[in-house]
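Listed next as structure tokens is one chain, alone, in the form predicted alone.
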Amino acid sequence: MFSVINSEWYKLRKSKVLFLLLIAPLIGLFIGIANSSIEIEGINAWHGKLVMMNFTYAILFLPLISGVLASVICRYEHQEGGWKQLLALPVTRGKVFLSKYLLLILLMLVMQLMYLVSIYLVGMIEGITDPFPMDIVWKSIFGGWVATLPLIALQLWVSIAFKSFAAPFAINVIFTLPTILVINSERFGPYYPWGQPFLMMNIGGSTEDVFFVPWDQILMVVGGSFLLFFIGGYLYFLKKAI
């Protein structure tokens, strides 16, 4: 299993797509510097920065970049009979699918950690003297990562199904762009998979739970969609004609 993951990492590293991991944190950094938060007495100044930075980052860049990475990780196999060459090796289809998925979620975790660094840099550049709310920031960072787990499973499924790089990306864009409208709906917002990264990173949510959304929403929406997309993609790949 480790050798398969190492092989997938080698292909991604050669593609130079890893520079994408820097784009979202850098844009978050620029947004945080360009927008001066209004300081309100009694409220930690870091909170205003987090709200502004999380809005664009979680709604657009988190799901979009995860989709690009999923497309790239299947790109070599779609070229010149790559799937047949890969599956001719002594490795099962299940291990191939799982290794690609594990590598994707690890890369997204790295991007989240770099975004954490950009948040801290914004505060240092702005000269914020309030205590850094590490518990809230970690809840936001880790919650956003957990919310991408079902999206990555779906995007990997779509990327395996389509040979074209543009098709999976277009599908991801189509469902990502309406997020800003859907999350404002009390009826549909809590159940929209592409809206979960923002909802779980939004520090305006409940602070009493482990994340900023209730556990029933996490289990039903994030957990349910993860099982649906992961198992669906896994079974599709097992039965896919190569």
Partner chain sequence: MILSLVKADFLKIKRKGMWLLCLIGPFGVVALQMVNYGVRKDYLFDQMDDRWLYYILNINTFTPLAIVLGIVILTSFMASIEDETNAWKQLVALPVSKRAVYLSKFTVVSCIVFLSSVLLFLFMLGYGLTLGLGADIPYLRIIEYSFLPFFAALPVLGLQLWVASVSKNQAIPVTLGAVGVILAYSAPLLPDWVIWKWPALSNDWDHSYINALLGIGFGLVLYVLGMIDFKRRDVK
Contents of the next structure:
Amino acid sequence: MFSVINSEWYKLRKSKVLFLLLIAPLIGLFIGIANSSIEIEGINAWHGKLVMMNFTYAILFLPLISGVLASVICRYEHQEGGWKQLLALPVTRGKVFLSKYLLLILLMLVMQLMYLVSIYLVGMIEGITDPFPMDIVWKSIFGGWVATLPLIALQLWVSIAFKSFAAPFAINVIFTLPTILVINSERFGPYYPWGQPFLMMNIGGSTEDVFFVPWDQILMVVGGSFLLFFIGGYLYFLKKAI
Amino acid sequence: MEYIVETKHLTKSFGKEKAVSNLEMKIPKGEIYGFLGPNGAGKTTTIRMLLGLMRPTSGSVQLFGKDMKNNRIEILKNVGSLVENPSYYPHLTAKENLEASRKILNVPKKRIDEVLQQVRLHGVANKKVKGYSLGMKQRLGIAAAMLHQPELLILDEPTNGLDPSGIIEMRQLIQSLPKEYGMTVLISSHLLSEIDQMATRVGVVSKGKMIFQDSIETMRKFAQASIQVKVNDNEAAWRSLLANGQKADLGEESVTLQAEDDEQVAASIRYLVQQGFSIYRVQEEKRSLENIFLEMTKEEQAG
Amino acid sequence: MILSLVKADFLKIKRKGMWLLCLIGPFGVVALQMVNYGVRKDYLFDQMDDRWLYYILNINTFTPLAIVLGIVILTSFMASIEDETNAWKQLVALPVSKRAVYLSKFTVVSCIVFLSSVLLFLFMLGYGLTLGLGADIPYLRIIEYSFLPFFAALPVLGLQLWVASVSKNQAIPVTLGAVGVILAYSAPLLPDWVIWKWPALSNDWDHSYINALLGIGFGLVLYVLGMIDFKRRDVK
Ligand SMILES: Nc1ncnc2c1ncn2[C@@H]1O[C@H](COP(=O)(O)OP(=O)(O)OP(=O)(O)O)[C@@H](O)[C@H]1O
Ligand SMILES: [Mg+2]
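Show the other one: the form predicted together with the partner chain, since we just had the form predicted alone.
Let us now look at the entire complex, which starts with that chain.
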């Protein structure tokens, strides 16, 4: 298992995917600096920044870029006979799928951490002197990551199914764009998987729980969609004619 | 002589590496030109430049006596090509694939059926190319190259992936083209035996340099003209032959005469006898083209 | 020559779902407002006296995003059709100029996006009529917000087509697209010279036609630059 992940990582490293991870903090810097947040007396200045930065980052960028990453991780295999070659090695298909998925979520975690750094940098550049609210930021970064787990599973599925980058991206876009509207709805927002990255990164949510959304919502929506997409993709890959 | 293809000092570098260097290719009209060379010799790179896909680093390409640089479109109207692996649109059928080229080439629709017939794909013409076997895709590529009945057909390893009967069909087809349509054909390969059976001229390229270019007969003559003589002292015999102005090579156990006809062989032997050498054996070695080819490319690599 | 190339390109995009995208884009943008107005019509009606204008502006929050992303997807599709088996080499070995090859791709993508704009006009008008937004139908406004984003997005089209057709790895144009849509979404924060801002039709002069004119002009510039670069490159 570890050797499969290792070989996946090797292939990825060669494809300069690390540059892709760098886009996240750059976007973070851009949104952070372009928006001037309103300072309110008595409230930690970081909070304003976080609300505003997380908004654009989590609604659009996070779901879209996770799809791109998933396509990148299947790129080698889609080129002349790559799947044949990979699966002719003594590995099970299940392990290949799992390795790709694990590597993807690992990369997403790295990306989230780099985004965290960009938040801090924005604050430094703007000269925010309030204490850095690590407990909140942490919740938000980690929560955003958890929320992308099902989306990545789906994107891995469609990336395996389609050769081109455009097709999985199109599907991703079709589900991601409505988020802007759906999260406004108290009734539907909590149930929309593509809205979860925003909801879990939104520091305005309830603060009693470990994350900014209630546990039952995480379990049901994030957990449920994860199971659906992961098992769906897994079974699809096992049966796919190569 | 009228050359259909003529390159002058053709050179292409990728970074520091010269993939093609100072290549002078000359193909007269109506010939089937076998373009030979081992992997990485620069065949495909040369062909890409012939088609204007790549710009030469220096040197020039002339097809039909016109310069590629300024007459690309006019020239390509009369050129059909298949470069490396066949290109196709997997989500379209064979017919639709050819139709996409036909629209641009502006030839009558019936040509599609004709070429599909020629490469024996008419039975699967309406199947998506995605589901084709390697050989079928290759046939489709050849069909696309012949769609507009070009005066010059350039095929880069066209028998790649074909089954034995496919190879024979392809050979017959290619051989018939100059006779029936006055076409000139350039066909690349790294298998000499394949070229030997249809080419009328050959060019051998190694490490980007043309190391042999002549008619296939000359190449065959090359193959027959070697006589090996075994004497008591090979080296002394060789020296004395050279001193007498006769061409010879020193081998490990024999001296090889580079004689062009029987009389020359007789003269050399007579001379050796007169010089007092004991001649143990005189034998003709029929070197195969394969051998010549290997030797040619080996010499290049060593040098 | 260019006409036959365009015809061939339209043949090649068969069965790729690109026509479906052409329909989904404008339909999706209006459908989102169907949901929006379906859920909270009364609230939305209270937001502005000019209900038609408010409805059109609501639609226009999504149009720029959809158009930018649509362009990203379509240009990447166009390039990947040729990339898949490296059909560029077969295409360019035909008696056509590389400039015409590039122009043809540009034309086909433009046609599809333009058709999407026509559909957007029809859907926007159609759904608006069922909402009872008032008797005064602002046809000009609807035309403005259906078609001007297309012209204003031409520079994005020029840029994406350029990057997509010269990149061996389609991750590059698609990532650029993801960044572009963030910029389009952040339009109000951006200075007027950022091309991703233009499809939103807002500018300091308050004349949306300026965005369209800028779009056509700068789109042409990026198209020419892309074409020159495409022509300059060797085909592998
Ligand atoms: N696009 C490129 N970039 C860098 N180097 C290249 C490129 N194309 C070819 N080369 C190099 O040029 C040399 C010649 O390659 P070419 O494809 O012409 O060989 P070939 O004779 O066609 O070989 P084969 O029989 O394997 O097809 C090789 O060393 C190759 O590595
Ligand atoms: Mg080759």
